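Next comes just one chain, in structure tokens: the form predicted on its own.
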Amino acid sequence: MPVCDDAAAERISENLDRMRSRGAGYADARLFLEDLSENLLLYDGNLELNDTSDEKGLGVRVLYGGAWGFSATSDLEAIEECFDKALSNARTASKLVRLPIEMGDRPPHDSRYDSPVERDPFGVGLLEKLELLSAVDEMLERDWIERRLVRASCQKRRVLFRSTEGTTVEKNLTNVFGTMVVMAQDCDGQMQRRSHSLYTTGRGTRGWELIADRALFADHAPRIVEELSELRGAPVLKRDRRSVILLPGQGALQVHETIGHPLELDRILGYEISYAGGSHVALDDIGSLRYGSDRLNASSYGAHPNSPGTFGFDDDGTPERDYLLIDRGILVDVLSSRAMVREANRRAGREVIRESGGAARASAFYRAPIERMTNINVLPGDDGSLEDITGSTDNGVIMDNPTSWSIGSNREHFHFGCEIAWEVKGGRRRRVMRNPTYQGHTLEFYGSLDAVGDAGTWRLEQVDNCGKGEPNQVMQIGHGVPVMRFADVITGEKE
């Protein structure tokens, strides 16, 4: 079934042709026929949030005289006016251009992408959804637990993309997220928490069946309750240099903040510096910078059908590409879009980036596309299971799930707090530790990577709240990460 009727598509095509006839070098349009979101939250067993929204509209970009003009409308009777406004904005902006924007040439294509879905989450009744969340909440309830949260959110989009190059892309995207949290006071009167978020294997489907899979969600409730109980009386992690073993729940944030964001090309070129920050990476670093040890291999996309970072085609109409960002510790590519690739190569005076990474994404019809993460993954290694890595660790800690984070404006250093840690001594996991933290400088930290778990330790963590851009855009992405061990890391806080 097409995402929109032929009449609307024809009007878009006519206006794209009209932009060409009026001097535009390039133009594209994204028509959102459906942008549904639903959020459900149980707070201490009570329904605190039941919110559903649907946004429909058109976003238009026009490139004129080397400058972008953008306009959006929710009135689909005003398509012509929206195109005219985008062109007018581009003409005004072109008077201030110093480095003209270029899209380059790309062969047209007619394509479609559908998220694999068994059960449309918006076809599942509210009662069934609340029964699932209530069942999880009941597993979390204890007299000593002071706060319980169980949340589910669903998204569904139907989008038509067309450009003056003759490209047409239809996308039907579905996402389902879930989180559970329990909180209680510890022996010092401080609030401790343990949480679990719905993850995937990267395979399978993206409908309601994802959160209904007990192994991925509900079955983790007893575990986090038990771990929170241990945390209440656990000793505080004292300051020391030791090995840090990151489970995927924390490893995903580490990768997100210190690989994903600093490798977004617009940050490297300085476009995000006033809001979300820049990057410690320079254009000349691409192809030569040692980002980490030989054990570090990181990719974009990873061809995972079951991830919020998989969408088929970006908002330039570029197919998602499966490629390495870091190859055996060396930075070889970055997250990019068509125009930014051409600008980067012009600035560098040579080809530092071969082609777009398919990372142009917009969070809504009324937002212009910018470089965003897709699936940023660390590839599994050959150092075995968590038990194998623990067994070869003399003095270390295992850490899971973030509670706080502080990152340098260029992502060059970081300080993270985690929910829980387990002490490792002489190759054995011992007691639970409270208030664990670790810190480091990005390149030095990844240079200390000395063990990467096998495929059995790898899982794809979902992220539904990555913020970037001005005005802000909240995006959904995925991070596939294995268990990772880093040597000689500063951990804990000074007494």
Given for the second form:
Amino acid sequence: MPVCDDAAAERISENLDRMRSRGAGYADARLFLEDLSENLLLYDGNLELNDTSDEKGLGVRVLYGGAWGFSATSDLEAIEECFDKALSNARTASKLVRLPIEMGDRPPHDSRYDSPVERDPFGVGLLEKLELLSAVDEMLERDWIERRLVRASCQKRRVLFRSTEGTTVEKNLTNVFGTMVVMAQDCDGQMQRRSHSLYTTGRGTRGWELIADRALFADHAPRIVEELSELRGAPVLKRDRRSVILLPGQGALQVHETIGHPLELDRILGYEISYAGGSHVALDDIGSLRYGSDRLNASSYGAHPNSPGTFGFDDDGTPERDYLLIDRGILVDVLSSRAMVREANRRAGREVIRESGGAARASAFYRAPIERMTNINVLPGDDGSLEDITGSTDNGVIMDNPTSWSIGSNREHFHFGCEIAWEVKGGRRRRVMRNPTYQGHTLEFYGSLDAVGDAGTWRLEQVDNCGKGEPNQVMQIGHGVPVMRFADVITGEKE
Amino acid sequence: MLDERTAEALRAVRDEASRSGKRASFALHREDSHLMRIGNSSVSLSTSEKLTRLDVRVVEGRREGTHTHVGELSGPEQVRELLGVAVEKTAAAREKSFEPLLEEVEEPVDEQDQFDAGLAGLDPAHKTTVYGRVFETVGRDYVYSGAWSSGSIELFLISTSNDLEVYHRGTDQQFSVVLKHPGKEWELRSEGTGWRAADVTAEQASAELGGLTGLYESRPGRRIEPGSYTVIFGPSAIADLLQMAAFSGFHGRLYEEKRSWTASSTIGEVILGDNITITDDPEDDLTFRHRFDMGGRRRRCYPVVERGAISGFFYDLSTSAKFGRRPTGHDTRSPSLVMACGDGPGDPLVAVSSRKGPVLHVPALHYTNMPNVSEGTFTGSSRFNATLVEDGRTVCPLFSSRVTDDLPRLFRSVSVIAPEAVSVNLSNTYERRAPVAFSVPSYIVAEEVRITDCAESF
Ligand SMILES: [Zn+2]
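Since the structure above is the form predicted on its own, I would like to see how the form predicted together with its partner chain looks, so please show that one next.
Below, the chain from earlier opens the complete complex, with every other chain and molecule after it.
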């Protein structure tokens, strides 16, 4: 099926030419021909969310006098007006510019990306979807469980990108997310929770078949029920310094908040200071900063076919890349877009970043692209299975799934709460502990990484709620992580 | 009122639905937004969005479904089509164990009293002028960041429950400028809010930033040892704490489901200090006034905590339906929380002048979250304008310090409350424009606040 509507595409090309002739250094447009989403939530067995939405519109970005102007409209009768507004916004912005933005030159290309899909989630009927969710819900039902939530959300987008460089990209993107949560009161009357989110192996397709794969979703229902049952009477994790073993459900958040966000180049360059914050990483650190122990290898990887962090081409039109961010503990690259790479190299006075990381992404037609995570992964290590890592741990805790996260403004320190912990003593996993928390300082924490699980412990966690930017944008990304162990971490809260 | 063509299209389809025995609501949201972002003392983005959204919700017995359309509405045919989508979804939905409530306009409202044509049509060039003036006044050697969002929204709601209509048109703006020292890394911030163009000025921002640069330039930052401290919280921190307290303690659903930190308490019970009074008051001009919610309820001043005692919980339509309660007008994205002022001195430094030992002045908290909602435990770190106070004098800037404490304990340990209220803008710009501002005392002093970590940097 052709992604684009020829008449609208033609008008976009004419307007891009018009922007050029009116002095724009660069301009691009993203026409969302279709942006569908669906949210289904069974809450205690009741279908509390049965929501769909459809969006259609145009977002235009114009670079004039070294400054960006952006405009968006849901009125496709007003395409010219939308371009004019973006240009006028850029003209105004150019009056207050210290370091003009440059996109550089890139050869034009005509490309297309389609998420691999076996079953289009929007082609699956509501009855079938609800059957799947109900089957999971039934597995979660117990008389002592007070809350059950089973959620599926689906997205589908058809986007046409065009730029003044003559590049055209057509994208068909599909994502499916799933979560199940159970809650019950513990012996102190506090509500405890245990959850599982649909993950992927990184391989295969990403349509409705992903959530229908029992091994990735439904089969985890009995496990979380069992673990919640143990949490109810479990002791509270007391304050101590000990080893922390993170399962991928928590490892993904750790990587997201303390590797992904601080390595976004716009944060490093200071473009997020007034809102999300800066970064403890400086431009000069690229290539030399010891971010963690030798065991730490992290990458931005665009080739997992079935991850929400895979999109083929970013919103600069740059192909998604595979590259290392941290190589044996040393910071070697960051997440970047075209304009930011040029600025970073100019400000550093040398080439600190070779090329765009293909990380310019916008969450909707009405948002401008900014640096976003792709698939930010930690590569598997040589320390074997979870059992092997547990076996070599004298005094530690295994933790899974976040309940709370709070991070310093430069991502230099953090405090995380988890759903569950298991005490490890003398190499053996012992009792379940509740209300576990841990905290640390980013570089010291990764410096203490002393075991990284093998490929058997690695899985790709899907994230559908990363918020960033002003106006705010919620983005979908992926984190492939193995089991990781960190030494001598502050865990638990003071009495 | 809403433009007649759109209103007529919605009414026509509503009437048809009514005649054919369907139960449906139509909620329209229109925004005309502009946001200018500043980074590295330059405009990094200037963006305009003109968007129309229509939510169509259908209730049929114990089934329901909602469809949202973002795009222009061409006329009744299109509205009919969108209704058709929602009807189809509803028919295929599962029955709930309770009957959902349909939106029902309680009484007609046509409010436009917080609409300023000057702000609606604000020329982005005005924003570059104001930022430029702040840079000039405070000093070109610093690195500036910031964001200035302004715009207007229209809300319109009708349903098949009756033929009453509600309409809101308002303007709002949220301004921030952050100054960072290029070498010493400290950050200072000034914020602005309001619904009139004149509510944000370069003079006010310059004065706030300029008032602190002297201290920050002359004294190095200090790291404090974790422990218990007396803390002066400023308006932004208070508004954050209030928002967390309201969401995790007074949301009807969390309370009914025993997930809130108020779970074991009942109405009338004293759970906070007797100097704490919290209301949701859409008549307060320091908030963005929304006198109806999108469930159709008329919003009036709603007491939440009176002199420390719980007086009410927030019930939205879905919680009300599930637990058999009356909706309280809280299907709104624009609550108007108000924390009552006290009788402390106007100057927070005077309020702590007799304290022995260091007092922390924390105007704002960064990235707060709740590791344990049942206990009301929150955590967040100091950021922007934080200082150390001794003997009633500001002595030096404070490094990034983490507060991890319990909300009920904190609101029982407030020893001084400022006599004057200020407006704090808490709007976010996720999805649709929805202005939020709370009215809070200009400072509070809380005792024995737990500081659990402190960095060696800002
Ligand atoms: Zn994030």
